[in-house]
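Just one chain is shown here, as structure tokens, and it is the form predicted on its own.
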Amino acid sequence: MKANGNEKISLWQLFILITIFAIGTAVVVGTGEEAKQDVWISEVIAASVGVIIVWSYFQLISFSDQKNLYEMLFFAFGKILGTFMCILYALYFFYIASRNIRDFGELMNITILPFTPMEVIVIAMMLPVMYTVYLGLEVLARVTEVISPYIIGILIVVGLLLFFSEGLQFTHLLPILGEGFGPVFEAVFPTLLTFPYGEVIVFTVIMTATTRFSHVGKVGGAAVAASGLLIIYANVIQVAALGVDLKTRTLFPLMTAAREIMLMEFIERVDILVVFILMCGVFIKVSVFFYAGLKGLEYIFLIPINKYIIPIGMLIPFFAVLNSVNIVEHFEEGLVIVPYLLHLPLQFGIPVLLFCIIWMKKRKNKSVSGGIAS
């Protein structure tokens, strides 16, 4: 199962997918509060480790003879345990998709749709996701190519508008390392490491669908580095515009910073552009997670993913609403609990275990074949 039928994406499309996937919600949602004004240093460290992470995923796939995640689980753990592990990862991808949908719903409730029920917002977002996944991976990659210039362009423009409207106070970034490296590393592990860079594990389902797999490692590393630079840029904007205290208290600091823009008494209230960034970012992230989860069900039950799109697609908004009672609980669950219970084991623990098991199996097979040959 190296691709869905004849579906193939180019290396450029993979680069854009990973880049937009990584910055999708990370540039809008406030993270790394432990590092305070040094959050950008934490992001530099996290992005550097993120490059190593995506390269490691590529090496794992290469070492397993270009098997994707689900094929590796079956090969390493056998049919029974492998089936359980595949279902676990599929559910994990669906769960993270529901959390991202909830992020979008909360932002819309706070900004432009305060009287609209959360259920309506998340279902409205899920419908285009379902349709895009139904059309296939190639269409998802092309859609990402189309909207990526707008996401990156708007992010850069927001920073420039803040600068020209004198809304940036770079003294807020001082003192650098005023409390040492302790808070910086506390912000990196596990929050910034698992979100968004560890989430790139979802691309172990997609990497084998590229046209030139041998270059995937370099392309993935470059994509993570590019997304890291954009996230660092967004964090510098947030701290410089709001200061540490206000950035820590607000749930969507980039949107709050955008509200500070007032240029020539004409350009103001551009926070709707931040809503657009999150909307497009959530659309791409949820589509990728949804597609990867469906591919797991397809691999296990040997039924095409199109058969699962409607039932699973309707369950994701349902659980997005049920995940938490309010926005405070939602963010606490996502930034405090989930990294330890789900992200660390599934993003790092099991892949390391997979490598060890596959290495032992390949070594055993090599020794057996060598013994027979002799």
The other form holds:
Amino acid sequence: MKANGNEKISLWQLFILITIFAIGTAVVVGTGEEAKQDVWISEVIAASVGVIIVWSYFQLISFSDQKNLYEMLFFAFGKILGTFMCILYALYFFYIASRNIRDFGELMNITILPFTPMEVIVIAMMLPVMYTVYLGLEVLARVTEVISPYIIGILIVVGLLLFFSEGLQFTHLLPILGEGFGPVFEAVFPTLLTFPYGEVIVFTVIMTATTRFSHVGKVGGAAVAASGLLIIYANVIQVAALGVDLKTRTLFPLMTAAREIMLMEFIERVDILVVFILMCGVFIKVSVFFYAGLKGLEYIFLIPINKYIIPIGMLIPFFAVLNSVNIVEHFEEGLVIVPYLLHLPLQFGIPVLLFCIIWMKKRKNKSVSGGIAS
Amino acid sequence: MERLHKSCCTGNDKRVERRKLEVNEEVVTLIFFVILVSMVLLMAVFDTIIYGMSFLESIIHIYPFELGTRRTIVTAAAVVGLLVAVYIDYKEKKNQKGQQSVNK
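For comparison with the form predicted on its own, kindly provide the form predicted in complex with the partner chain.
Below is the whole assembly, all chains and molecules, this chain first.
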């Protein structure tokens, strides 16, 4: 039963939320192609930086006296510019939510529902998201707790089944650093850094709703490290099963890899399990983004988020379909344009600016109060 | 609605509660349009960059305004969202009027 007003989630729930959020689509959608067979090294670097990123977000919140993202924006930029920035972040969260829903729609269209219009799939996916957000953050966290063992378990099982069906050729991972560190860093920046680790910016809205805030930094860091390990595992499976060429050409490499599984002429066509991973991952990710975006609207317009759930929730599938004409444009936009125009400024630029402004404001207040005291 | 309100507040509670006591003007429809227009403009900017077409052209590219296509399905969903927003505003205005007459 929900408490009146303040919703709180435990540290464990935050850990699970961040972990599943980070691995949500990243394990299924192929990223870091620039690094070729060294994609796992890129991922190790990106995950290490990801830990620092999430710890920095925690430090930013701590530094601003436990204000959430929107409160910080208002505090730092004032009423007019602060409102604009809040709307910008809310839009950003809705946009990413619509992109994730589109990912899911495309996968379903390609794999198990080829005759169903993608428009119907994305609307059907949005309905449980809206219902979960309607029930609140605590329910979302509990749902993630229930789902997470299946997602992690299936991911591990797919790897094991590939191994036992002799579908993994670890020679595909060689030569290690054959072209030096250049391609590795090319993959890390900006693609792997912004997706999925930079997306953790959305948790600056949620972190303040954690029961023991002082531990959030460590828990967040551990969650990103755990998700990093799982993403590395998925990347190794993909390269070892498909080889670099096929992995680069496939839109959903983990699913193509899972199709290679054939054990005792009995266990086969387990690619449906990968669809399940993406379905659950997208559900959690979209719910978190949608919730965070609505919180922004609540903060700006001072109307409880429940009133926006249906109107804005019905717009997300609309944006998901209008986003791009086809899947190639969708990936092109997501991997080439969005990281530079949206991810980098909103995930790193503005938080750094926020830190500087809050630091200056605090310093100014201190000197004023010091002057009065003396 | 009351249950919904209770369930959905975390960090901004005090601000929202204070506002509810102060004034109760409803702008859900306006917010709906703000989000819709801003998002279409954002997508148009991306299309302008990708295809190198003019801004107006890219808006037509995003939504060709054709009826009967598969896009009509999501358009219908968005229209449902709009109707719900209008209904929420209408209901709130009605409640507000009722409250005012009780106070008199």
